[in-house]
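Only one chain is shown below, in structure tokens, and it's the form predicted alone.
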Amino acid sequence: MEQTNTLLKIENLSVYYGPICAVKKIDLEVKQGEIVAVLGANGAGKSTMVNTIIGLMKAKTGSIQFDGKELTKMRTDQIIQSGISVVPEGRGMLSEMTVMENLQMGVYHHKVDFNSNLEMIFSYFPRLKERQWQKAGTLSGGEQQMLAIGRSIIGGPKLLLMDELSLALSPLYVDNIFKTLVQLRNEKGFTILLAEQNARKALQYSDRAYVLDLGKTVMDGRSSELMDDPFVQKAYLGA
């Protein structure tokens, strides 16, 4: 079903590390109910963009509009409270805390019914129910990524940001997790923005995609069309 309500709109965004421009005047749009991928090699600017959306880095120029609010002047905690959640690169586990304690951290900024949302998390990730009293640091990489996703969605965000979801995961776990994201979109209405090096999987499971190279948008379009594009195939799909 085609969605028309724009949830996130980035215009003319530039971000610097000191004198170095990491993101150069990019434009990006995410509509409600979409899965949108941002593709690019390491250093393309994907993580910088994610960190700027959630306020960990400051924009030099441009606008980030989310659900009618301008984010560039807001603090990270205010941005999270407005309805954005993030699965950071490296997962951000609190390794000495249990699975349950990590999930409880996911509702810290949100007024939601933890127990009913917990049942929803366990229905999508039954392994977390089995491991709920285990320390997060003892989980496998795939289980930690399940926990990172569970923690990010338990507060009921309007937009879920995912940074390098497939990093250091086996192909089987990658497929399972991407399929779960599609289920969460289809069944629970989540809107998802993926920053991802694994272009093949990101294009397979997303609706639209943007390709970043050295901080600039070089292509965008429907994921199915980009999958067939000769430049994308050569540069990102190994064809």
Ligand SMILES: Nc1ncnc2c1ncn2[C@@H]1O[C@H](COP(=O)(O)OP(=O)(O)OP(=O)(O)O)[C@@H](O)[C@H]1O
Second form
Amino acid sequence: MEQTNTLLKIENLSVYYGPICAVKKIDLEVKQGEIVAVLGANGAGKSTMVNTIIGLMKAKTGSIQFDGKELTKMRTDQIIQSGISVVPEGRGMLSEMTVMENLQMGVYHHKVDFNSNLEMIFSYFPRLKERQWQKAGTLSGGEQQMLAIGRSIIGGPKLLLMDELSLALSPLYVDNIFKTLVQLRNEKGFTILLAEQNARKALQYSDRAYVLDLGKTVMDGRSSELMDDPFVQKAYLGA
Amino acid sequence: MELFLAQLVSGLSTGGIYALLVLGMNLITLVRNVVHHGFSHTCIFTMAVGWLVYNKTGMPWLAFLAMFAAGVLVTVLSEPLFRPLSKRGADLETIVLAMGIGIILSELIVNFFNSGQVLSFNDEMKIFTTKFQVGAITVSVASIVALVACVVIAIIISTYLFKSSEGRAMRAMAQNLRVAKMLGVPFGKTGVLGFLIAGLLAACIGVICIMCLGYCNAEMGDSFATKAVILMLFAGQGDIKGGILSSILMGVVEAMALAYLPGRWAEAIFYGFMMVIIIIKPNGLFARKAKN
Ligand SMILES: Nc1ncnc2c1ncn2[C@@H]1O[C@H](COP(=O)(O)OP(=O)(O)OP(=O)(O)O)[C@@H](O)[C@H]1O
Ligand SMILES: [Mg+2]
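Hand over the structure of the form predicted together with the named molecule; the form predicted alone is what we had up.
Next comes the full complex, this chain leading.
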């Protein structure tokens, strides 16, 4: 598991919505094969960071290096093509399309064997196989989250960005989803960056974590250590 | 019975033309979320270009080629105009732009083609001029060929939209542009592709209209556009199948009304019916449930 090559490196990133500063200074690194969590309260800037990585928002300062490329100078479609997939906040269903069509959209940019990857997705999420002809908009919240994850991994990306995976899911279900992620990492070697409000679960299932406060990375470390940190416990774990 | 059959054929082929018009507008709606009022004018413009090239050269195939070039050029060149508006989610401004394009094309036809007179096509351009008798009724081969052509083209484009990866990407853009971008659909390229196909379609419609009608003038752009826009909204903006079905329905009803209703009430009745549908079914006749 001791991998050392860095896949994603964010340095001194700041992002503005007009005059409003949403991200002040993010420094962050994700190594190959890691699960890294970014924790933060509402409005800390997690989604803004995710959207800036994939080029939907433009960085004002700083750099985002991914796999030898500078992402801040690339268009979203080029960034996705270079091997990044997203599970967007709110799941991003194409609700009028079927489960199958949503999965097909997941390989829009990736030259992979759709059918064999489809079998892989169905083996992790058998529920999706049963529902493959159903419209995505009519799936339950949990099923939509499975579809969002399935759609993000079917193209075989190098890096997965997952924004608020646990949102509006029951605690038991959140455990299931995170366990599946860990399994995916162990068996398929995915690298995952999680943006999460649910600090307890995120720390439980990630290797390392960053704490984001008012648009700044204020702490980082091994997840197991952060879980015992008094400041983190007080501010994010409600202890 | 013979009258009914003859009207059915003619209604179906007019309906087929409406269906292609709506299909072209829907293609543009999918990628740029605009109701392209000027699309019908583009079709008429390709006819005018075909007329001009034929009259100058006497070569029908060159004329048809020029029609396709004109359709693609006019449509693709208008994409950069819509792009910034579509990017910032503008609604009303795009209507002004689309109507403006239509008006400019109409004025071009009036000012530069046959000094504003009706453009009549030579038999060589109409291709099929034979008619045959079914009992007391005359049926033209052209309207049957047009009908078949409409069906084939509609099937090809629908299959493209529903089965190919680019077509799926276009529908994804219409459903949720943000998500489509997150999945890597390039906003610029896919949009241009949609406009390009719509441009080819405009020329196909032009050719079919030459076959069926044998003439064109600038005003036809407006009357086609009014019907196409209403049909499109009637079926639900971006609803591919609904647009085709309601267009064919309208073509047939019009033909029947013309044959069986006295006077000029046909259009008033039909538009009245449409108005009611738009009021009670805001998402279109075929929408299963309201989107919120
Ligand atoms: N479109 C926008 N226009 C202006 N300000 C925005 C916009 N989107 C986000 N912001 C602001 O940027 C800041 C960061 O928002 P962001 O969505 O990145 O937070 P977040 O950490 O993802 O929060 P949450 O956990 O609630 O999803 C917030 O203060 C928010 O109000
Ligand atoms: Mg967020």
